[in-house]
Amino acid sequence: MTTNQRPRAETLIGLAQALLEKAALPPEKASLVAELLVEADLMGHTTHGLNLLAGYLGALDDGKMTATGDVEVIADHGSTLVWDGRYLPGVWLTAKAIDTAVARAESHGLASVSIRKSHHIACLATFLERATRHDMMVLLLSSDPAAASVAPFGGTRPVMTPNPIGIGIPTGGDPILIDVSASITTNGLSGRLAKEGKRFEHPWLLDGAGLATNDPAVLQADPPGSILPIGGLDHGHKGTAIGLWVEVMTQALAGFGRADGADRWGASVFVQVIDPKAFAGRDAFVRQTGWLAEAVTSNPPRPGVEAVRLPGQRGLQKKREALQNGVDLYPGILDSLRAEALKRDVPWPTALG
């Protein structure tokens, strides 16, 4: 451990990827699996970082997460591609789709990536700098056709899941980093909060009556609750609409959802890369990108603001001070982690205590 108390994230790395491997996932799959669980971990989305590492260790246990293999290739115009992920980890999937897109963008000036029957895929920030390093945009949306906890506008029956956006936009310094959903709030945070008994500071969901409340537990009520869409009670159409089209990008195009009957903890996801070089170019797309970016920075802040903060900002700097003095992680996250260790007989790490 560090002298404040705060594991090293090369330490956790190792520590995941053993755990993983003890399940069975090849090393090449694992290494790249723990390190992206990890990536959110320091970039602070403590949800969907090493805090999933038990799920996916269960369902590769149970078979639920395949272990082996490659994706099964439906379809390849160039330019467009369609996989199905025979719920191959959905980490590995995605960073792979990226890299694929990446490749294909140099060629075609944008390449698009649809994945059928993925497991889950943790954190969408963590994937987005994979493209802007090359000075790509990236555009990647994830949903769940087998689970629903959000009710269209007006509604109360779930019909979605939180339908996360992730952006990555190259700016010639740090690349703006979104991570946002069609959904107020998260199903991760939702179970958090529900396990430890505590509720949300704003009526962010409706119980099975379609009556506002902050207390999640109603996502596990009979009839179910739902977390509203964007925009709340007041403007949620927008959320709704927000969240249909990803519906519909995640798994119209990809040929599988919800029409299926889909039964197992797994993600349909679309990737799309950009590369300016195809368009006006690289200096002319950084110029007016690196423009807003300063324009939201030098922003003169309201009373009780600080500073006016880019989307990614914040966890590129927390990654930084990561890093650089030890990963933050959120109680209780280490206790799990050496509880697998102990069931899956792999040697903890001297550098943890």
Second form
Protein chains: 2
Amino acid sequence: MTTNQRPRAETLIGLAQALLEKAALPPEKASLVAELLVEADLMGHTTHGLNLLAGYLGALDDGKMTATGDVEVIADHGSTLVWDGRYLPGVWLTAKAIDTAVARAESHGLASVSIRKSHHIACLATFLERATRHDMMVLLLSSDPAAASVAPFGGTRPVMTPNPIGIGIPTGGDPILIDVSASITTNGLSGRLAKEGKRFEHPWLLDGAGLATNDPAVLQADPPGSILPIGGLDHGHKGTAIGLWVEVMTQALAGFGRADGADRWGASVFVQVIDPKAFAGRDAFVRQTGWLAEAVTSNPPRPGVEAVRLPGQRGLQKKREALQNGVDLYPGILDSLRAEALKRDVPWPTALG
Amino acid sequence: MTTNQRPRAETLIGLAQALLEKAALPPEKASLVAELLVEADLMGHTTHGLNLLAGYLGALDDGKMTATGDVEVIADHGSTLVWDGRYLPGVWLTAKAIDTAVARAESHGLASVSIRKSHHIACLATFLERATRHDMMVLLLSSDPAAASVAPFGGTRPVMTPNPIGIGIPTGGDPILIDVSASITTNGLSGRLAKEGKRFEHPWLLDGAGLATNDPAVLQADPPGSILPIGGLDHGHKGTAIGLWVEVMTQALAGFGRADGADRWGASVFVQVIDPKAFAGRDAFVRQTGWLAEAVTSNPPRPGVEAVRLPGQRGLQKKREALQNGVDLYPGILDSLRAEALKRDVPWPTALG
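Form predicted on its own done, so how does the form predicted together with a further copy of the same chain look?
What follows is the entire complex, opening with the chain shown before.
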């Protein structure tokens, strides 16, 4: 294989796992984190895949990501659980929370897991099929109480994180996979553009004085700017409301958040899995969601739009293509992995050239 | 009292109740519907209060709103319930669903009620304090499978309703009361402006060909236009995702929706009540939500903005003022009530002039 060929997913997973294990993450956790980071790249979410690995390795090095042990169970009432994640890898914690909620939903109809002090959880879209493949619906919310880049509508002081919302919906065919933040854009994309000296196409941020701008560098200025909530200056009270909901569901239910002054990169997480069998039944459920999926994808597009897509449709298509033809990594990611492999004395896979 | 004084809330509730009872709605239901419609006017949600009464009376007249009897219980698993609302008044059904979910959440930690075939449920904000005053959080979602005015992002054919999202959050002080739709504006406001020959300030709709417009009359054109999802042409994939979630939570869980071809004005409703005691506890919860409320209201406003407000803050303030000084009814509503009173031979309250 030559270097201008796209790498295979399994090669990247193997490399990421080896790097994580070398940074002292036990194999079971390293394997899951590696797999789900690469899954994000497969789906085209290139800011939230292997792009994060160097940061995770650094956090393992300096102990800000916990490598060993399990969660501390704060509460377990059957259908509602609270875990202290002890800053274990958020990707591993989130997958475990969804798998636990799926099992609990089998008997309780609906189950929720709140996680305080998780480490960063990466790409929400990658977790959703863990529920939809069991014909269950999942809601996954995340915020980071140690960071703030989004101001409430009308304000200038950042209070919230972008606050992503992941929702997996079985339809009988491909699931609907929603992964949207309550802000117009994300920290990941802003950071990438700022590093590259680029700007957004539209004024999706405010500078520190509250003036609209397309320059992501304002987030690092003093006083810092902010990312606008969805709806922007026009109707951003709606995005603010949704962002506040995510803050509350993730931090207030878990009992740890901004009021405590978190001291490190991390996440508060809320997972809820719903089994349609506990409502009107699986068949009645997919009858409606299948109809809806068809009504979206068959919708006549407006001028200039090729086709109307369902949330997740493009990600699933990219994943199929990437599994067949190799992964289209964002520029710079392979170099970053190579530097980590050199530094950590992890063998570089021959398939990667 | 002279006619240019504002009417008292209790006078309006009494009149609305008398009109509903004259239209054959039993007293217990009439009383609750009257109270909650007026509550919307108190909070300033003037399209979703007494403005709806004439329509409700007409629906009682022609039997499209069921007047008597109770729900049919489709499923009851303790923490998850499905009701067939038999097109009983949606306001009464929704209040009953929240009260039921609050009681069930006491023992189950979290409880959900799905309602199929509800009649219209009016103003979501008016229901939320039924949960927050018990220190519980509530999520209230609604859609109408018989109507469609919102097209998915990139599309032109209306598939969804505006799909309101109501969220009540206890904070220790005034609750946060969220009531936002997944579209930029609502059917109610579009209908009012169209009737008055007015336009929106911004291009919040598409015409039937998919071109942006501020003219609400396009919703009644052939082919019909559509209301844009939140985010509009800029980032409306986010509003679409949230709108699809509401469609699924309301219709697919209840097992009745667009796939069935609903034949009358109504609603599919989802209620979920969460008791923080089943998670990290009540005190831990309001510690975070109180902090968040303070961080929003003390936020330095951007130029041109007087103060940053919490969702529901203005509505609660308007309600306090209206209870003290009388209700600021939208022009035309009192005339519409007078016409109904004349038609139905219901005595006009002397206090209304």
